[in-house]
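Just the one chain here, the form predicted on its own, laid out as structure tokens.
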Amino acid sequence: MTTEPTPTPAPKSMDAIMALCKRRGFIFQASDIYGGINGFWDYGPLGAQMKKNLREAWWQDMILNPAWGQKGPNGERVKCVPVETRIIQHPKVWEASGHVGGFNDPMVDDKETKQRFRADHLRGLYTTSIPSEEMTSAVSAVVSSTANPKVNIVPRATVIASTEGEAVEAIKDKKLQKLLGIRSIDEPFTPFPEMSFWRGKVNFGKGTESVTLEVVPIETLKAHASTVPSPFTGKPGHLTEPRQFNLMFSTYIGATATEDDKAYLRPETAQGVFLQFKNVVDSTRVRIPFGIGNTGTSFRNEVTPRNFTFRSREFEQAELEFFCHPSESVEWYKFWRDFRMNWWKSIGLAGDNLILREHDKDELSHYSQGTSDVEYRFPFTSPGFGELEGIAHRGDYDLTQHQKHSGTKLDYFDTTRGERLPNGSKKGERYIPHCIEPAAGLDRGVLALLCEAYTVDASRPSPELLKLHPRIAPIKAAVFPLMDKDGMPEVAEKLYDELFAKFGKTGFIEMDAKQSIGKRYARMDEAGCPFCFTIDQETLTAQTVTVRDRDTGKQERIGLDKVGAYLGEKLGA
């Protein structure tokens, strides 16, 4: 029995989202006036505040009041503490963690165009011959299995795509369809209106058969580099065999800059936590089970950064390493897996675009007893999903590795365990704790929230708006005098001061007297501001203001003296 694909809505325009981000000051290309630098992005005034709000929401719910005060599998409130660790650590840290030897991506070069890409992003279109006279005809695919690759099967054409959504966009390209024999290069080009993608099959419309679109196995590239067509020119024989490329940025410490002075920019924040585990235990009163949280910038020298801020070379992480007894680790893994999914829902990602995906056994690291990804359907991954956060059961791998390489004992003496002694106390148990790691990307989080919030409402004079959750919105409220006269600015200024004093620590409070009220509302809609308060003639006579809801566009009147309480309730403050 064949299960039909679940229809997914047409993806939002990533170009439109990126244009709004630049126009309203959320995200800019780094070094923009010099033409930019690939894989690096800067945050403008609204983006910087939005990212700060996301970081602080994580900090509040993972460190200060972890898991919203819930009790864990042990029946007690969850306990977590923070650290802040350096970007540059001792080089041996990354040898112990396995990053120096194993943190690699397979890389391929096109010898003609000199362009470079990740081998595992090369997707092939597998077809038999397509009759050129049937311009929209595509015949049954030759299936290539990545689990058991048939290295003698070479794709007819290739594209570079890290996600299914990218792949679908790539195969709409006129030149690629010429290579496939689907249509003439001279024919006026319009994308196939009914093209769809499901489970690796591309269908070009009614009456046509599907073409298989799959990642080209590394084994195929190695065995048939001379015959696999280039994704840039379509020519075979121009791709190098895959070779490993280490993703870490290297640097040098001190003035001599020899190999003895070589160091690395961290590719993750997690290792800093493991290095300070013993110091945290020795210097605080925390006892297992407990977590250590760390946020900060990490660096990965991606071969092909792409999709706006989704795959960058510099990015910010928010990671928790939760240490527990081995016998309780599976329950703690399930606890954090479920909480992190619910947390993303609570700040604006509830709906069909968010899923929790448990990794199959063949996806797991050798030391992992379980890993789940919170995944979001970005416009460029649709109809598929992209990773937003990973929750991993890391076992005792990291502490064991650092204990081995550093010579420092990193085990833990647990006085609450072991057999009971005659005096009533416990004998105690010494063990290396297991670790559960919820690791979130803040840049990806901001991007997912922006994509989810982006809405087009054609019924509005200005159709674009961001329906950001009030907790994340960079502008919490705006105060508008309807006219810049008759005492309205003075009343507005007083209300602005009141709201700023109460809510200014969580985001911007705007006051604007310029342009028409409609244009001011539209500007706040695009900035994601949830509430606007307008001072008008009735305010002067009846002491009421108009409050406008961003999401619905509806307006109501409330007392001027009730505005602070109203906004506090809406913001959850």
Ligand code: ATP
Given for the second form:
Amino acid sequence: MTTEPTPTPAPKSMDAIMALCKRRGFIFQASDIYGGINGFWDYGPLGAQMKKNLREAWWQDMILNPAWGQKGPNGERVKCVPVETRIIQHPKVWEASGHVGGFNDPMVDDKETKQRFRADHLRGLYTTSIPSEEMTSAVSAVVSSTANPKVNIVPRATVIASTEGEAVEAIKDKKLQKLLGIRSIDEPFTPFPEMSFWRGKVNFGKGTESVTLEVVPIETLKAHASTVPSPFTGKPGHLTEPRQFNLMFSTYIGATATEDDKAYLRPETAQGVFLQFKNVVDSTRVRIPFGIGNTGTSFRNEVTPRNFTFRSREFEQAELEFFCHPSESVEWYKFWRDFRMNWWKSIGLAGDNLILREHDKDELSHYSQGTSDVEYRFPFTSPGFGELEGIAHRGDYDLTQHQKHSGTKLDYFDTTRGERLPNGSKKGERYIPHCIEPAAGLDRGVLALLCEAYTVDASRPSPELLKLHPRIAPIKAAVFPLMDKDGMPEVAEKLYDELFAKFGKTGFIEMDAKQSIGKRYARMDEAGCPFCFTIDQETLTAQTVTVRDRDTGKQERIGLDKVGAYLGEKLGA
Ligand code: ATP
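Return the form predicted together with the ligand of this protein as a structure block, the form predicted on its own having already been given.
Next comes the full complex, this chain leading.
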């Protein structure tokens, strides 16, 4: 049985999506007028509102009404509270969390071009003696079972990409092919799903050769740094051996700061929750099981920021730490994993582009009993996927670490457990709770929602539109007087005032009387506005308006006095 590559639709154009984001004010390069700054992005008016809608949807469904009011595995409504903690914390926090010692990416420099990349992002093209047509699953099994077969084999050419799919896209570029010494790609690369490599046929100048494309092991880079070809010049001898590079940004506190005043910008919001766990328990009535949520900016000095906002150096996270008794932790882990997947689906990511990937046992940290990632097929990872959110069973690791490093007791006294006393009450049990962590990235969320919503409909005069979910769309509705006369603007103004009063808290309500009606619709489609209400001649006589659906372009008439209720139902507000 040969292994068939899984067919996936052609990815959407990232260039077109980025152009729309800039044109319509969703996302701009930070410091744009100075030529930008690598790894930092700003949000324009529509993007800022869209991201706020995403953050508020998270807050509503994780803090105010956690998991949509569902009952948890303990048979009770899920309880969560928020905190808002600082970007800068005591430097010892990051020693305890493991970020000072362990938050490292191995990086490699190209000595010639001075460019730097993450060692695990290097993909190599290896000539292979096994022809593609013989790559049966049986052969695959043999190849994959050979321990580290590539350590002593040096690739013919290399390219930087975080997935094989991305690498395959990159080497379609003729300029890059020239640099890597590739004359032609004679047979397109196809994935071998159970394996982590792709196969194709390439001509390096001496006829067609069968090649595999896969990650270059760090061991190979260490042993053969001088012979592995550079991904920037195609030539060997330019790469350094991989070196560890800490991803935390550092700063100094105080005007006369010395090395002793060194502090770090947080690389994740989660640690702030662990630091305030005791204060939250002591100051509120929350009792285990319960969650503490935290949203805010995090910083990582990523070696190779790339793919628009996907890998930025400054980004926003929305993280929940859910504390529970160790004996119930696996059930809670499954609960949050499934809920988070459903949540992303509920705001517009339903379909084949979203998957839940459970980590293999050997990928897990020693303290974890499970981790899954919600992954989205971005145009730049296609046909592979990129992480949107990680849901991790963190055991008692974080609280134990902070207890050890701070000297403060962080255990919890549970009065609902332990043997029953003669007076009927429970003796109680003291323990360090286990923690389940759904950790989402809001910038990656916005990016996935934009990519999913981006649609090209060639049958329309202006083909590009954003099919954003009404809850996330920055503009909720638009009101158009068909003509700027006969009292239409006055009726439109009144309707606008009504909708603004009812829905203005959830996003923009627009009124537009300029240009032809077709152009006004197209402008709203491109901004992702789900509903446009038009006041025309018939409104003046029959008190009805047209409502146009963005996704189908279809129009229907509804009573002028029904517009508020109609929109309320559609927006779920
Ligand atoms: P990756 O493997 O892609 O570097 P990660 O596993 O290190 O991500 P986590 O530490 O689990 O990421 O962080 C939780 C979430 O924060 C991620 O799922 C992602 O949405 C977001 N995130 C992490 N790093 C970045 C970044 N550099 N830019 C934008 N978002 C990020």
